[in-house]
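One chain is shown next in structure tokens, namely the form predicted on its own.
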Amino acid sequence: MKQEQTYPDIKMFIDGTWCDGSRGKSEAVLNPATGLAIGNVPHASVEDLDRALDSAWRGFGAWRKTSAFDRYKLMRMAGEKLRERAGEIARILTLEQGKPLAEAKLEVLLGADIIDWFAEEARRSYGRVIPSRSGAVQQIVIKEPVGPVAAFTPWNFPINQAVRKISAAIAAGCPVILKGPEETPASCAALVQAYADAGLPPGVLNLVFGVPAEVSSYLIAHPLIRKISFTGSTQVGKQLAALAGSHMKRVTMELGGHAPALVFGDADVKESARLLSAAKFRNAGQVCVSPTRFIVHKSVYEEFVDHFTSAAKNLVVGDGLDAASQMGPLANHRRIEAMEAFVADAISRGGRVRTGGKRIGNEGFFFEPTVLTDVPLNARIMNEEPFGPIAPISAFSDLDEAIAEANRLPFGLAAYAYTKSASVIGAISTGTESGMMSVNHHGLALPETPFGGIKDSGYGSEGGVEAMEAYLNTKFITQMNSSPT
């Protein structure tokens, strides 16, 4: 049974304190699963950045000096915090993003468990000695935090991708000046307001809303930021590195992908179709690792496009806090747009139909979970994300033939693969250009793990000891303990 929840009420966190914004501009935050008003969002005005840019600054005076094991065992508090409220964020999560209420709760805890995780980092950010070339110097490296960082998270995963960029930033040492999503504010707020009740001083994160051309370009140029870290469309991200990069700021991106998932004769079909469908289906496909070109071996392509297919239809859409429903709505009204307008161009270049294909009712933002064959490689489908529900599927002969249409496209975040041979495994692991690779399960995203992706899918990592370098500066020191002789 779908069960009511109370919105909060929205603020901006700014030097310690919850706000509004000072010029008093805000916009309506929707329910996706019925399209109506169930809160308001403040924008941040110029003044209000200001504020929060002096407020870092101080903040990294004081966090730079703090610990490592001092930030550590505040982190794993925050880390706690979350773990004990995931109930109540996860219907949060529900109500503003869409997805069914069990994802958001795994969110949630994940959220805990990479804090947890970066808290641990934190004691681990070890310099070292380099023998010299005389016994009177004495040559060290050492790491020091970058300094204040803007972040800029997406609304698809409203806790686990603003979580990656706040813990490894305050891990290292660094404020961060969150620029939070307009369409999923509570649960980023939610998150933010663990690290406060965990004692984080005024100043270390700072959580803002906007216009974000505005909120991105201010503070992307301002000399006190010193580090940017950005989730989100290619487009925007190529936008935004060119402007960090006129300004030589440090830049993390992890954009767009549109990730093949080769299934090969010898693999478990009834399997691999039961563990792509499930990945693809998540979040109603708008996860930008989600398996999105399906490219199978032709032995067994009706094989797989029958159990596909099957478990597309078999899916319970609907509120997200039903517990029925297994696939929420889409986020936005755009999304739906976006959907017919990728199923209408695959069918007017001969492309298929298995199943789905429309809208659900008029109501909220729902669209069938939808499978395509037939599909030719100029189709819209086939070249641009699609970040939602669709899934083309394609055949191939030979080895070759997959790894290059596997490699076709600009992006290379992530990539899947489904076979029982040690020969092929080997040449798809070296062969496929992606960021990750997952084979025979789904891996991906662990805290531990490294998460990021090459060509026009970004650079750099949000997780594993590689997202932690990105905030951190490395100093060598030379110096001489005696008097030469």
Second form
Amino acid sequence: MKQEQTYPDIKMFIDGTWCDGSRGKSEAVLNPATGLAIGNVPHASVEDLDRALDSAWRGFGAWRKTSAFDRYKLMRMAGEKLRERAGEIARILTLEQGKPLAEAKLEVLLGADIIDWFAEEARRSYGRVIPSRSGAVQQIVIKEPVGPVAAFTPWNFPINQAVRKISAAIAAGCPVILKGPEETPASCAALVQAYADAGLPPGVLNLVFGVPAEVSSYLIAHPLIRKISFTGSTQVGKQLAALAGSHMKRVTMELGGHAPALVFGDADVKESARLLSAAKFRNAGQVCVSPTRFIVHKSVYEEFVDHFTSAAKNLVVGDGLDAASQMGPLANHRRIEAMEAFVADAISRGGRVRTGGKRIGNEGFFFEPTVLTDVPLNARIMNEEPFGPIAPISAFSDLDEAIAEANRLPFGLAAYAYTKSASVIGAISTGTESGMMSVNHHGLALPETPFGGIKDSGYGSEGGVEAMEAYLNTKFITQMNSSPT
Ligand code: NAD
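Switching forms now, from the form predicted on its own to the form predicted in complex with nicotinamide-adenine-dinucleotide (NAD), please provide the structure.
Full assembly next; the chain just shown is listed first.
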């Protein structure tokens, strides 16, 4: 099979050393723009996982005693290394994941900002003193690291999904065993390399790959693992949360969404269509907070559909390494099959294709930016997360109807709205069941702001001060200042 030579050799990182799987198993990594193999990713055996567990436990002993100030300094160095290497890592990310190079570079740079943020937060993991009922008693609350973390991250943002989990954990004093994405392993490995080059002690960060269900069932059940963090589909998240629950393990779940984007009659229609289409087709729609159900007031519906459709038609789709490309391929063949099934189902129920609807060529995994209208609520695309470049647009008549439609699904991750009315903003901000709401712009996923969902979209936050809490235990200590006589 033809190999592209510029892709790095992928290894796992266990106990401070890069290594292959001890049983020699691996799988091919494909370039989604060509469908051709570009490398191989090793699979961890149970012995490899045991080594990672043992190393993480030893790493915990040392890392929890490392001062917050020293953790901060090391992390800032890792962030700097990532920043310096952004150009080269972005190229690898595009090669294995498909997104345009400019998007890939932004992802790496944001990764460095995330490391910086958590480095700073390491120094602010404050406890507190609680006034006691007796002058002789002192009551204090301290924060302690929960212990070794098993983290599972997907292929849509190989750096970003991983950096949030590992940086919050490391800042809190926890070692991590990260099961990275097998489809996009090299950019994730480059992130781990930045931490290693900054001098992270062996065991504090381990990177493994393998058969996801085998690795997760082994690590989650293992007594040395104290905390689970997963990003992926709701279906898998529920299985892993159930397993973690049966072992009384703490969990953060960042799962799927189906974000409503409400456009009211008083909105700047052209501008909202421009911003929403850019957000919708970013990373070919493979974003958990992507706006995915466009719910537009009937008075501006046709105008919005026209602007949105022409934006979709004008998008340049191509290899992410080509500077002209605005949207790359889908990450894998499964997404092509999923898009074809969504479109066929919508058409069979009376949906209208305004643009797109088909795979582009038969090389790589390209799909046309697609706009659907007249899609009934029982169509699959109106109920299942699209995770691809399909935008269904429907109309509403009044505020209550818009909020009801926004809340109709079991998901609750992101929501978007465009309006000039303060009272409408107030009503939707409190009325929408979602973990995040972005009004008149797209401002989610910054390091310093909370990031997470409710309902079937999961629980826990991966941004802001809240993200540190996930990796900390709260311990209450009450002490008598003199021994009782
Ligand atoms: P999938 O559900 O098989 O995999 C999604 C991710 O979960 C992958 O990284 C995979 O390695 C991991 N995974 C799967 N089973 C696992 C297990 N038992 N233990 C541990 N990890 C496991 O599906 P897919 O085809 O890769 O993606 C399809 C759907 O996943 C998408 O439609 C989307 O809903 C969801 N997804 C969500 C995100 C996100 O950012 N929330 C990212 C990627 C995929």
